[in-house]
Each structure stands twice: as structure tokens, then as C-alpha cells.
Amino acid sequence: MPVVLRSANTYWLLVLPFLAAVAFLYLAPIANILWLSFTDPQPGLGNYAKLATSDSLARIVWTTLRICLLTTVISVFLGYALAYAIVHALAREQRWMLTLVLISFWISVLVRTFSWLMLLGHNGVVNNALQATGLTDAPIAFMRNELGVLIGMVQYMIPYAVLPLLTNMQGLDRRVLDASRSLGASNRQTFLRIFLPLSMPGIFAASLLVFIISLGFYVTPAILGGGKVLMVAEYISVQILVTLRWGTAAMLATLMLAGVLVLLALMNRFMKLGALFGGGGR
Amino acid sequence: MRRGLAERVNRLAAWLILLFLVAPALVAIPVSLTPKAFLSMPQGEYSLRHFIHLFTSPAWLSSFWQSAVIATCATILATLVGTLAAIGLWRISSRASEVVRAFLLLPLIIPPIISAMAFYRLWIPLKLLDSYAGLILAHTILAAPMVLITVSASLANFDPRLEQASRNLGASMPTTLWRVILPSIRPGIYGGAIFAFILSWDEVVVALFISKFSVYTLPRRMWNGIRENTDPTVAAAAVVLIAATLVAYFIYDIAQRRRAAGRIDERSNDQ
């Protein structure tokens, strides 16, 4: 089979530029960072030991996990309601709903974070409206706290939850649901005993995806948290750009990367990664 | 079909969630029209001064220009390497190629903060810090997986027998690539290119690490403006970005619909 072999080799040539760029310009420096976490400033597990000894470090990791978990639960819940409505809407309404989801997916994260700043500040639109209508008499602190970070993150993550859920729900066999109804089950029973269990893989995939992206999220927490809510990504950037402590930063990056890769491997069992992008609704 | 109460509640909730997703961005529009020199809602009076400042200030203009140059170069490079890799992997299609594919998708899924550290670390010895080349290369690596995904999706619908026929009729591989494969996967390439452009145009985390003085992209300038939280020019920039996003989205949407329509035509011709 020399001919086949040769042609396979020529096709590898097409892959080579991208593969070389990723290997040498991306994964090599990441490996270097992992290495740093064990060697800087001294060789050993000193950086990891700080997790147990430093209260502030442990608190940052805990804050990050808590916020990511809350974000995941809320966005997947809201995303599920949205995906369910989209799947059951009539064609015209469905098109509009999908368009809005994808547009929000595309709008710059900076623009959205800026908008939340305008809406949620002390003199923001929301507080002014609440006071004008007499619902509150003092501004509510929506920002520089976990509430603000959660609002911003959930809004960013809902589309990421909707897309895998849609892919899953659209793949369900309608005849099973029809069979359930024609056998006398109520809508509620059909949902709870047929639809929900069948959409569990979608829920798992959406939760893992949202959690993975939340873990490394930087822009929204940094701005809406206003320095009061410190999460791992922002802490890493401070360690590198301000205090120049590469060892600690590398240790946190290693933990984050390990978490992401483990969750990714888990997620790969529920759905193909490629199916998530490019508008899962089509 | 009769809609039950639960269905109606669900439908209403869905529209409220959609409102929550899209509406907040709209607040940038009134803020950008304030006549005041600080961030505020306009009260009865409107002014375009912040848009005028956006399009006349040398600092903002240079950021627009830099972002456009970087995003264009990164898009061209990412589209090139991403498309070639997608075709190669599609043709090889073995266990090894699937492992490589997963490998190539990593830059898309690894948190941007870790990517930023990696580029920062490597760009120091390579002297690429704070240079166009540094940012273009970094954005190329981050955006090429997008192209790989969209082109692979197009290839999944492409009949491999067409390629074999071309090769059997004596066409060389470059000719086959250029005259048979590329024209059939054009929608995927365009889609990937649009995604790549948006990604680079909008990217801020890596830019914060590897650019400083001589390179200062639009997101980076906006980031600083948002952090200092005083200059309404940021609101004007946000409005321009929203408009650009909508235009890009509708171009993409029309292309997708045309592609779907084309596929239906092909099918009806088959029958």
C-alpha cells in the first residue's frame, strides 16, 4: 500500500502548520508554566502547600468554586427553560428566539460588562427606577459584591447552556413523547418521566461546559466584582503583572487546567465538542 | 394543539430570559448620547459629542486601526492554517487524526488567563512582547480552532467520492484542493473567518498581558475606560461594537440560510 501511505503523508503536511504552531507556541509554554509551579521559587511542593497554609489563597479558591457552581446551576436552569420553549415554539417564533440567543452570544463581553455597570451602579438605571417607584428608599448594592458578579456571569453563560441543551432536545425522538401522551399520561407526567430523563445528557453537558468556562472567567468578575470579589483568574493576573510571583500563579493555573481537562474528559462522554459552536440550533 | 398553562408560563419565561440576555446591552445607547462629560443618562438633551470624540481622537482611532489590522491578519492566518488542517484531518480520518484534532481544539477551551500566561512567558525570550507580530500570532492560535470546527462541519457534508474522482481523472492534489474541495466548503470557511475575526477583534485578556505601549487594541482601551469608569467615549465605542456585531451576525445568518437553501435544492435535484 505504498501509494495510500504516501497520500496519507501528504495530507499530514496540511495539518502540520497548525499543529506546529499549537505545539511550539502554545502547549510548550503551558508545559513550562506547569513546570514552574513545582520549581519557582524553590523546587518542591511549596506552592501547593500554600493552599493549606494561606487563608487568603484558600478563600480565593473557595470563592471561585462557589460562584462557578451557583452560576452553573442558575444558567443551566434558565437555559433549560429557554431551550424547552425554543424546541416547542412554532417555526417563526423559534427563528426569532434563536436569533436573539445567538446575538447575545456574539455581543462583546466588554460591552455587556459595561452595560451592567451602567445598570447596576449606585446611581444606575435599576437603582434609580427602584427609588423613583418608591420600592426602595436607598440604593441597593448590586455591584462590587458576589451578586453583581453572578448577574454578569449568568447572563454571559446562558447561551453556552442553551446550545448543548438544544442539540440534545432536538435529537429526542418525538414519537416517544407522543406515545406517552396517547397512553394517557398528562403533560406533567410526560415531562417528568420521559422528557426530563431523556434530556439528562444535555443537562450534564451544559453544566460541565458552563462550569469549565466560568472557572477561568476573568473580565466580568474583575469589573463587576470591583476588587471586592477576588476569583482565581484575577488573582493569577495580579501575581504575574503586579507582584511578579510566578510560582503561586503557576500553581493556581495548574490546578485550573487540571480541573478543566478532567471536566472536559467527562463532558466528552456526553457530547462532541464541535457540535457546540456555530449555532447548535441549526 | 392546545397550549396548557405550563406551556404558556414557559413561553413567557423564555421571552423574559431573552430580554435579560439582549436588553442590558441597549443601555449603552442612551449613555453614549449624554451631553455631559461623565458617564450619565441623558436628561432631555442629547449630543453626539462622544461619537465625534471617538472618531477624531488620535488615541481611539489608532486603537481602531490596530485592532482592525491585528484581527484581519489573524483571521487570514487562522483561516489558512485552520482550513488546511481541517482538510488534512478529514482526509486522513484515523484514530491518530482524531487525537490530533482534540489537541488542536485545546486553545479554544483552555481558559484565556492560562493562554495569556503562556504567550507572555514565551514572547519575552522571542522578543514578541508589545508587538503586532506577537498579538497576531497569539490571536491566530486562539482563533484557528474555530475555523477547524466550521470547516470540518462543512466537510462532513462533502462527498469524498468527488475528491477521489478528481484524483482518478489525473488532477494533482493542489488542483483537487483548489478546484474541487475548496469551492464546496466555502460557507464553512467564511463562517470560520467571521468567528476568527470577532474573536480577535474582541479579545482582551491575552492583549492585557502581551501588549503595553506600542500596541493598544480597542478592547484594551475599552477595558481601561471601563475600569476608570468616567469617560462616556467608552459608551460610544460600545454602541459601535454592538452595531458591528449585528452586521457581522446578519451577514453570517444570510450566508447560512443560503447554504441551507442550496442543500435543499441539491436534494430535490437528486430525486
Second form
Amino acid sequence: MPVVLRSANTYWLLVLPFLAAVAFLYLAPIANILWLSFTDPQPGLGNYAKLATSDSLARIVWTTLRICLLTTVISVFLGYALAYAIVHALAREQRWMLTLVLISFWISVLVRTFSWLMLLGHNGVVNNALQATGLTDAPIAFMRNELGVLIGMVQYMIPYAVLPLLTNMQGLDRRVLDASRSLGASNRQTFLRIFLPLSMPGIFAASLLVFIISLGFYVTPAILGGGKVLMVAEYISVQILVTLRWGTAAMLATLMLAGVLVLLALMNRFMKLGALFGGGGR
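Now that you have shown the form predicted together with the partner chain, what about the form predicted alone?
All you get below is the one chain by itself.
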């Protein structure tokens, strides 16, 4: 047997056990969830039919999509401004700003969420400051509603929006921007006609990443929403732990997974996702 073939066979003999373990640990649970969605409590499409017949279920799905979309738009908008500032800062300032962005990844989502409870509560720092300065006469209801959930989710997701935007902006050819200015375009025209269109792949990548992660949010809506803002992830937890309707929970989990896969496929059809996130893209 040629040396090259022997080397290839040895490689696959070493890798196959790990591939089999990954396939078993990931694909088997997913297949089980898919199976439960069609068989529990009775075989058929009953669980999926609830989407059309259950007003409460449709409302939860719509609430989840609405909050995720708003979180995506706000996070990407603020992340774009932050990434733009980092790219145009001096080298030392860039390091400090990037460090502050990365530090947020090391803080638990639970800690951040409880911090917002202290800040946005009726007697929290924000309401006390607003009343002390005379801007409001009574505490504003930041908590136990969608506003509180949005604030918590946007704060958590901004770093996820910044990183792909920053990667995209750092890869732009500055000579194109310099050529625009040398031809008489103002800074505003250069930004709107050159910089913004060239950074659109980064905006798409950041939007995709933020929206997909937002779909699975559980802790922040559960705490800041106070039970009044029910999203799909929390509803799945209730179905599994409280009402024991595993079929309904499996159906929602299957839909979330299918939605993410479809979204990725659609995005990959129009642009190379590997290139968007810094990979080869060819």
C-alpha cells in the first residue's frame, strides 16, 4: 500500500472514534427531541397543530420574535457605533476599548441580570437619579415588562455584535476611503457611500449572530420579565419541569432549531458565512 494511503488510513482511524462520539452526543439527543415532538403524548402532528389552534402559544412565539428582532436592531446599531469608534481610535485607546468589550464576556449573565435588578428597580439607582434631578415625579416601571427584558438582552448582546463588525471594519481597504476624500467627498459622504456599504457584510454577520443567540435567552427574560414576558426558552422549561408536556417542549425546540438552520442556509446562499466570521470563505 502506498505511503500516502497508509497515512490517510491512520488519520481516519484516529479521528473516527471522536467523530462517532460527537455524532452520538449531539445527533442522538436531537433525534430524540424530534421523535418526541411527533409521538408525545400521541403519534401525529398534534403538537405542531397547537401553533394554529393555541392563541397563547402563538402569542409566545410572536413575543419571542419581536423581542429578538428589537434586540438585534438595537444591539447592532449600538455595536456598529462602538466598533466604528474602536477602529478610528488610537492604538492604545483601541486596546483599552477592546479589553473593556472582552471583559463583558467573562461576567456571568446571571450576575449581569441581577445587577440590572439593582439599577432599574423602583428604588434603584436609575429611578432615584431621575427623581432627584426632577426629570420624573414617580418611579418608571423598568422591570417586569418588555422594556426591562430588552435593556438586559441588548446590554448582553452588544459585545457579540461588536466583534464581527470590528473584524469587517478592520479588513476594509483604507486606500479606498482616502481616495474618496481626495476626490472631494466629505467625511459624511465617504461614510454613507463607501464605508457603510463596505461594512454591510459585517452588519449581516452581527445581525445573524445576535438574533440566533437571542432566540435561546432564558435567564434574562425570566428575571427581568418577572413572569409577565414569556419567551419560548422559558416556556420550554415550564413544559418540561412543571406541566410535563414533553411533546410541546420538543416541538418548540425543533422549530427553533429548524428556524436557525433555515436562517443560516438563506444567509449562506447570498454570502459566505465563513468569510463573514473571519474564515476562508471560498
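Since we're looking at a predicted model, the values are computed, not measured. Just so we're on the same page, rigid core means the largest C-alpha set that superposes within 1.5 Å between forms. Numbering follows the first chain given and starts at 1.
Core-based alignment between the two forms gives a C-alpha movement of 4.6 Å at residue 14.
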